[in-house]
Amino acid sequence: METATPRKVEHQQTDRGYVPVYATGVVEQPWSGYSRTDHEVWDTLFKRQCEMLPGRACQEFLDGVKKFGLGAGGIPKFADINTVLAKATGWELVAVEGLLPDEVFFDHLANRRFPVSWWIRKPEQLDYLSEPDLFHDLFGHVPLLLNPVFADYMQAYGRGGMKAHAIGPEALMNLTRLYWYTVEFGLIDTRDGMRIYGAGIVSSKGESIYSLDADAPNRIGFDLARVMNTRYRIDTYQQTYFVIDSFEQLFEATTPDFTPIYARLRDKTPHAAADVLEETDRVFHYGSHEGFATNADT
């Protein structure tokens, strides 16, 4: 695969907020170029999350962190991660410069390649970054790729993404919502209680607490069409979290062709992020909705 000289591609701040800037290049991880500050940022974030996540993150995630040997010893080398990952599930990490266009991202997933931004946030961005960086991508996403069922789900998602991209923007939005509410912000109901598996939560100190403990958000049982037709928030913690029963449930939901679902949803008004459907939702927790904004769903 052709590589390029690494750039750090970040969203641009404008008077209308952040504007996404996309990159397409696959690069070599410039490990020797990381500064002492870069390594300290990784160590700080890693230590903070690992102290918090036992009893909150699902065991499969915690096991993945352990199997990779991730630790507070500086930014890991992708090559070392790939040695373990390829043997376990046939996946590999590829270093990228920033957020990828949809079709490029889907192609990577469909071929069992997970894109990881090579650069890490600044010390003043420990608690919030508007885009995925190395810590979010590597710590948040990669440990679960050691789980065979979740690894297969991610590949199936990539293949589904290629199909949705060809169908059109509405189908693509439906599929984006599935990724958002599972891979990024999913919860799982286990015999030990509700746990986190979404990367956007496990990589965030605040949302690791909020998603499980706060009274405000809804926690609703996973239903594929319901998730695909539910808008979400990009500017705050989520107003609704969808809860799967198992990773097998998640994978089995991706087995059918989504085309009939896209067609069925085409003329339906999407649900607001905070909506609870009284007659059909399996509600684990009916949120108080305290402090919710109502006009900025995506």
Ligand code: PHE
Second form
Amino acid sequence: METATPRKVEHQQTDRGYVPVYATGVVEQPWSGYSRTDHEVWDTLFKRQCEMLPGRACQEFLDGVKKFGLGAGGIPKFADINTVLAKATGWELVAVEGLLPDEVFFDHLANRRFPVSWWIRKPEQLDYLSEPDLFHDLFGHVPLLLNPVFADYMQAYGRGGMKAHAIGPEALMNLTRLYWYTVEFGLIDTRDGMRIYGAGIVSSKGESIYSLDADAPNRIGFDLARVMNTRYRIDTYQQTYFVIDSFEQLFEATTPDFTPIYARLRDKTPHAAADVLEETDRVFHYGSHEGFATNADT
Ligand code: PHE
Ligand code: FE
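The structure above corresponds to the form predicted on its own; please provide the structure of the form predicted together with the ligand.
What follows is the entire complex, opening with the chain shown before.
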């Protein structure tokens, strides 16, 4: 990887002393360090998701998985993925240790670099882990970076993130909710039926089924300000999924300047994750809310 710095650098000796430098968090993917178990975890998760996702994930996602050859056996090399990505949409994967500070993450996206955790979960964590690992980041997020519209959306999000960060924490929260309900947990209404595009869903066996089939959660048409004003769950499956009509719709809805929207939302109470707004929501499915956690949403 040409742009990768060899390891995390947070301070650097200069003529004028020891100064902090921009920490991009980028490392080199330690590919030869993966154990046999690591490769087997990838293969197991890959096989499990690929058996289930046809007819559930959107075609753009399935096409991406195929084009990258993610099922060739073992953990893919980022360098190989990058060869394909560079040609298709100019994106590039960078390996990281884990979650990055917001500004660093936004800066990567704004420059069409997608940070991917280099390490993979343990065999006893196939169904759930609390932080993103290589399987979630790579299998979940990267296939759609081959889609030109989605690829542009992700970059625009990075730029928007820098702006929201400068405006303040409330704006940043509004933007984070947009990411959560689209990039991570989005559904798309296609000619063939409702499909998944969110990375948090496609990388989870349980939620790949639940998000489409369960009676409990709401499925509501995407509306920008509505989404940005809705809390979410980090500890359970989502209580509401928002449904886009197309990636073009998502891109176009998010193109206008968010500054006035942030200002308007500042004095509004956010909706709970389970709320249905009877007057304004375009309801695809009114959830039964059965078994919903009632403790506070994020
Ligand atoms: N248009 C948004 C803004 O002005 C930027 C953005 C684009 C945010 C796409 C998210 C997704 O802040
Ligand atoms: Fe993610």
